[in-house]
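The chain that follows stands alone, in the form predicted alone, written as structure tokens.
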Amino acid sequence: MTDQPILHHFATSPFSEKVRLMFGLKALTWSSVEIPNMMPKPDYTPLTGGYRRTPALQIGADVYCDTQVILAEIEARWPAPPAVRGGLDWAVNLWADRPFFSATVPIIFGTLGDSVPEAFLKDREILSGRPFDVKAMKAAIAPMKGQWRSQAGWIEDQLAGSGGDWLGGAAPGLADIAAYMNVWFLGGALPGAVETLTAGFTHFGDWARRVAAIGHGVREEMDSKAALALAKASQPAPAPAHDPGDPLGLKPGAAVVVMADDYGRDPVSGVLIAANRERVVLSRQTPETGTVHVHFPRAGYIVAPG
């Protein structure tokens, strides 16, 4: 079915599993079509336009960049139960995206990097555009511990003082999946070092524990070139509003070129099609996958004429 998700991701990413649980929490049924972890990623950068970040869903001929567009879609297409509260429940993706994420690397990488494939370290150098220091990541790996237990204390004050198992009362939503995140990928990387990090905290692990049962949904394989016939064969679907109050003046109908602010700053060019205060979407032909509207976060992104 062409409204079935698909979403393009390795097992390894954080990112991705932010995006697994929200298909969990929706109990939905969801293609996976699993993607290199490193350059180069023939069958996923054509969807894409050139962002090589990790994950990406599909859903026909519409490509969704960034999780904060890809739960935002999922939100809004599969509506219940609901996960999204309100503007809070971004604020907590974007600081688990960003401070959070920013203090989990250096600890994982900090104590494995020497154990890391030489190929996988030159590969993430070209995508945050500067040296990956494993020397320098150990020496902060003691900072960034206290650090990372000060923010995973925010969750902890949060469960204390939100009356119920999650961190916005009696349902999981958006904010758990997010704060999670950083959770899973240092436990997954580290046994243990959550535990440690967390000592003395009474909310926490059962916590961590709930959302880690949430699950994943239900998952069906989808080779990679079967994705690509699909965006080809399907139609994009109808553009979400355009503001045209739009700060920058964009316009629909202009060329424009879109890239992360952060890392992975690979510019995606395209034919603007809508722009609001959520989300920039392009208009992309490409003989893999023919038209397929891209869709990318106004928080984050930078956009530009093209």
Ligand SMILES: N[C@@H](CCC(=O)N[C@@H](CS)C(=O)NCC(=O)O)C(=O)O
The other form holds:
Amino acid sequence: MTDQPILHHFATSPFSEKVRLMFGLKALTWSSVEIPNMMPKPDYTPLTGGYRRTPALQIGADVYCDTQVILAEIEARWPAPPAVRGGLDWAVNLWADRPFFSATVPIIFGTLGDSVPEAFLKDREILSGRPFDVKAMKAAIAPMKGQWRSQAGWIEDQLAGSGGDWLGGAAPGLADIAAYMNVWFLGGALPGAVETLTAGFTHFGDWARRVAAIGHGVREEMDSKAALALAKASQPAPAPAHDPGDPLGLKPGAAVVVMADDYGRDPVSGVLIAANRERVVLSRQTPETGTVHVHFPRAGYIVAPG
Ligand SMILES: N[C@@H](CCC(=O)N[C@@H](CS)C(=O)NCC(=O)O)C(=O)O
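Now that the form predicted alone has been shown, please provide the structure of the form predicted together with the named molecule.
Time for the whole complex; same chain goes first.
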């Protein structure tokens, strides 16, 4: 069976942009399955077990949910050129996904809120578990701009001292891709906003253009039904090692439930295959997919007895 990576994503998804750039950095050929940007996602949730967030990566009968585990899996399977220089890169990744992203969202939706379709607002209320309050986001624009510039300033400072064109020095890596996600999202939604918020920065603009120029590798379109059929025709890859000293006492074979701890907390249930400090892997079966292994990160997720 082919091990060509399949990305389930949609064009305007900032988290997906991280993965597309990772494909570019590794010069990979990948399959693209376009999924809806709101629920329902009938050809997607059978693969993920109910996880609805975007994106997911599929390789045969293995499904990787959340960019943290997606990027780690790409690095493990295609190590050259290296993108992950060490643990700090993962810390940068989580910072970009959470506090930096949390400053980006209200600036965008506070500005565009009135023109966002009602169905999308309603969907995002379900996703976040609270009202999509455009008025509150409007009020937050000014303070969030200050926060955004401050965090972008960390990128500027790092570039000033890195000794190279990239956050880690001479070569691009995960930190660049992760930090750039918010630049891409803000700049794509509100042209000119990034330039305004980084006025006076001398390294940032050229760096952002260099990250964009990494590109997306070679993209091949794939039908969602073909991706389901491929999962069904494939066997999951050998599981990662289970940590017998897992602090929760998780045991392979146990029924467990996994969910995000921030938003989009739809629980995914399955039989535990392995858990270690990086990830948790569940086995699931559906008529559409046969047996699939679904992978989640540990950081940012809750695992409980099912
Ligand atoms: N921590 C997740 C966050 C993913 C996320 O928030 N994705 C957004 C789109 S970029 C989402 O799921 N939106 C709702 C949806 O697509 O249904 C990751 O790193 O993949």
